[in-house]
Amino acid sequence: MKKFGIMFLTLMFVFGLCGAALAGDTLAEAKKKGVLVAGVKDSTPGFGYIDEQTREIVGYDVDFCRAIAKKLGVKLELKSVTSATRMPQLIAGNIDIIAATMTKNAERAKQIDFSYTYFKTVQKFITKKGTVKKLADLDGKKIGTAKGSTSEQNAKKSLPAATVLSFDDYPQAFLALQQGKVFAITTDESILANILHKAPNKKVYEIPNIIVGDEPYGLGMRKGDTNFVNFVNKTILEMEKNGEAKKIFDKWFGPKGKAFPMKREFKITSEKLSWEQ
């Protein structure tokens, strides 16, 4: 029995080493295959959505992946993910990197690794005009958001008496608001602004100045994938330094951008969040 136990522990140690090695192979594997597979959203205006003319997925997140793939010297392959499926898809090995408006936090960092913050925003709400002045006005109401998002978690914590209804994506949640099935929807202000920007009846709604959380976005990679994480971090820092990161921001969110205009109030740096220290 003792001998079996020693053999079992030895095998576990060997498999653990293999797992650690595999976790760090994305950089080499992508070069070998000549392809980087990125998980992006296809229904989030500004960040990842299907262009009506080309029928291809485009957006801020897509352009960051394209720049990383170019630096790596490989082709970029895009796969659609949702807030709920993006981490499982990464962990299962179906995608190499997540670029899907993904907020970095300590809980998620237990399962995957993150790049430096490449976009910053805050969580707010869309409501009918004049119906909400303070956070308490939302308590006891039905609030729509997306499954598997930090918005879902924050809404439940901030509004314990509210009923949080989760949808596959934010356009579905906004449709529920238009149909009167929810009183408000909540997610990152950058996403809300772009949803409202495209809405035909946008004058009926507003985004009250109520903040329930900071939302620093990170590019997600497999846990322990150190070589790839370092490569991605180095690449996006170079993009900030040479102006490419700002150019991508302006392309989508600048005064003449393709999405709702926003002010760029952040820079990509190597600074870590408190829980990353």
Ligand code: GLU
Contents of the next structure:
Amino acid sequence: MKKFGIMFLTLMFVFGLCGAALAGDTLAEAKKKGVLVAGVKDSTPGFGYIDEQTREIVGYDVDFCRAIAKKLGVKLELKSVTSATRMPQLIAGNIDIIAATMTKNAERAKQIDFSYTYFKTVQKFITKKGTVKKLADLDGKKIGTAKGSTSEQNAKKSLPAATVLSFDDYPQAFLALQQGKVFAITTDESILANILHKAPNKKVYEIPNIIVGDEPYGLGMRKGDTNFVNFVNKTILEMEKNGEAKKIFDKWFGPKGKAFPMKREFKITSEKLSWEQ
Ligand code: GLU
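Could the form predicted together with this ligand be given as well, to go with the form predicted alone?
Zooming out: every chain and molecule, the one shown earlier first.
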């Protein structure tokens, strides 16, 4: 009898874990609950940050989640994530979707599914003006970035003799640069430009034209959550066609946008990246 009890408990435990680890049907669940829970950044200017007036999290990533929740006919709940916590939070079922400046790549796609690309950028550096002309000028130096990011991985690969110091977020890395604790910081140009844009002493720094990574952003969903992935893809393609995606881009990054002006050198399409084929 005792043996059966233990077996029963073990099975319950295993199914419990599977329940958390494997995708259910987020589309159906969210409709039933009337809420979609999105994991967004809260300290990434332009994409997900706290508005000084309203104290709410706002940004490009947040607006994509709003549009998806609206299309689903449910409320949107936002939870703060960092580069390091976003995938574990999704897999554990604490959030339903990641919209957090997240690069799509083959390694991450082993654990989660991605939407079509909804933003594109490249990885660069912020340095003190005039100190860096070429990549080699950064090698052997201390470079700040965020834990759990592709920025961290690419920096280690392209600067083998550098010491990469990883912080929880990019504003903390930038603070370390301002305090002289690191020689440069690195992440996506879209993030760096927005951090610099907000910095009071921005004239002291620059973003040299040195690229160490291609960073196409995708919305992250649980692996095998097919109905939801299809719904999200359909929604963002529609948003591209009806101009809503461009409107969101312009709201933040257009010439009169709330964040740093950038060019929209991409369109949301169903085209797959080479490793997605
Ligand atoms: N896009 C890169 C990544 O997903 C860097 C930005 C970030 O850490 O969110 O890792």
